[in-house]
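One chain is shown next in structure tokens, namely the form predicted on its own.
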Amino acid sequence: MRVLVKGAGVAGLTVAHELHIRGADVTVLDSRPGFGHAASWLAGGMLAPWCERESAEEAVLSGGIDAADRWDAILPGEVHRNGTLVVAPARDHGELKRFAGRTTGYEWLEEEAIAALEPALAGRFRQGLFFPRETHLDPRRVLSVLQEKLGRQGVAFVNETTSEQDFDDIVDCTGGARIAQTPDLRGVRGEMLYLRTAEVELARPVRLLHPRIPVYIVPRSGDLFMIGATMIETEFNGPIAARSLMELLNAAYALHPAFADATVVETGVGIRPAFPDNFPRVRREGNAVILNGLYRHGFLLAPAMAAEAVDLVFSRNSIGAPAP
């Protein structure tokens, strides 16, 4: 069975890793090669289900439970299992206890604790939150990685396809493009930003509470850290705003005052593809598979979404079935 996907993004290279390990003849079509226009470029990578579910339906923690087992299967040794930790200033004590209410799976820990776990934060927070089952990987790594792993399998990546008609079944991922054809799909705004800094050293993705905006802040390789992210209800894709980037700094100078000093090595702008409740969903349009609206948990909800939509494409295309 030979399949289209279109886009990518962690969506599309997760549903040809699906759809090539069922034996499927897979060609993925970007008209933009590399990933820089891709939401899932500018990511955390954080697998993070029971944190998510601060704000986010069960759906999502059952969702993504299971995210770090399917991603060590597709790509062994990416995923870093060395759980999230939750800190708050002390004048903002009682936000880190209303992320508590709304959460399970973590560990209440005291200042030697987290001094234990992070020696970087050691007498900066009094207490904190850790969830020992999150993991995270790195977005970018994983991205190139597995496109070539598909490549050398086999899998065509294309910047343009002469006819649709030449495949049996068609799985469309593009996200964002989508968003003016795809009813009740809207964009979400969310700003990055990546520092080096060799003064600072982190295990782990914390996650630094705040009334208004809570950040988060990822270590990687190369004395990097991704600081991430805000989240804004528009689809204007310009530029960093000159706020955000101050309270994403403001926000990595309170975790750690060397951060002060750090380089600013990017900032990154994208717009999520979201649905009114902020999950996924996969369903057939006409003669395609339609797999969109990842909002903000890309990586952790991508692979079990994928298994999903190629469930799809091999129901339809079973034998005895008709051919699109």
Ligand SMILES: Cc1cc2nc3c(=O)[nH]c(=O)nc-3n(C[C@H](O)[C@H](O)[C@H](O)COP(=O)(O)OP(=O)(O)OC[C@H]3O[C@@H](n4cnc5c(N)ncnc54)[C@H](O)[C@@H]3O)c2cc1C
Given for the second form:
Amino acid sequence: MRVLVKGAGVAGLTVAHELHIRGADVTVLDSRPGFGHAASWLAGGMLAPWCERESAEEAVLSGGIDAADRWDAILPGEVHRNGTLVVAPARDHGELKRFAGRTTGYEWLEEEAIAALEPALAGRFRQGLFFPRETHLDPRRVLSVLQEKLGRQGVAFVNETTSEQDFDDIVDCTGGARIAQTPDLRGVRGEMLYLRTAEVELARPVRLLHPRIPVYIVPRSGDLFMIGATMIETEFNGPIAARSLMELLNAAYALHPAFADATVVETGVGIRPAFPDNFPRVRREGNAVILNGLYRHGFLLAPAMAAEAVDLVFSRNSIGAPAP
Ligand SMILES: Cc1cc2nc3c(=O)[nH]c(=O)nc-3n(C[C@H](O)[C@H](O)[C@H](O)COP(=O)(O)OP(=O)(O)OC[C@H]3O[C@@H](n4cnc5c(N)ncnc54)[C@H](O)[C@@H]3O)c2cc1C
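What would you give as the form predicted together with this ligand, now that the form predicted on its own is on the page?
Okay, now the whole complex, with that chain kicking things off.
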């Protein structure tokens, strides 16, 4: 069976992988070369279903609980299984209690235990929450390595529009590009930045709670730290706002003052496609299966949703429906 996957973000690549292992002949079409304009390129890469439950429905926890295992099956060795640390400045201790009240799967840590986990934070926070089962990956590495792996396995990658008639089915994973055509799909702007410093070492994502702008800092190789992310109800994808930049930098500085001397390597803006309940959907529309609405859970939920999308492809094509 020949299947066209539109979009080479995390949704498209996980769908292509699932189709390939189930025996389909796969072509991935992305209208623009490189990953730079995909929301997936901007992501923190946290596989954090327990923390996300603070503001998300139960389905995000149950759907994301095996995300690390799914990614390990797709790309062995890319998942860092170090947990998530959540801290708050002493004046915002109420935020920590509120976060604990809305989540599960954590243990309370006192100052010494925080220092044992993250020596760079010794003496900086009196209490924290540790979510030991959470994991993270580097989205940019994962996208590139997965595309290379699929290419080696015979999946074709093209940037030019190709005749849809040549395929038995189509899976549309074009993310935010579908907002204009899909009445219940909206965009949620996320601003982020990359800092580089050798003065701070972290082993895991750290979330810093704040009543107005909670942020997270995700360590990457090469002394890089991804700082994210704003959540703004707009599809405007222009450059980062000064206020957001200040708030993200302030938060990094509040976590560790050495971030004041870090180099700002990059700022970025991504539009998270979201349905009203902020949970992704897989559905058939016309001649294509659509996977969209991954919101802030693209890396967390894409492997599971890709399997659902491919089930739909195979359920139609195995009963002999006409090609689109
Ligand atoms: C700042 C930020 C931080 C985030 N952090 C996390 C996190 O820590 N963990 C997590 O799980 N999620 C996170 N997310 C969410 C995650 O990034 C998104 O849910 C995910 O990237 C959506 O993936 P996608 O493949 O649907 O869309 P995209 O990544 O946007 O990919 C869509 C692709 O389709 C292509 N395309 C568009 N139109 C066409 C067309 N007509 N034909 C062919 N191709 C087309 C585009 O070029 C693009 O490459 C974050 C998002 C942001 C913005």
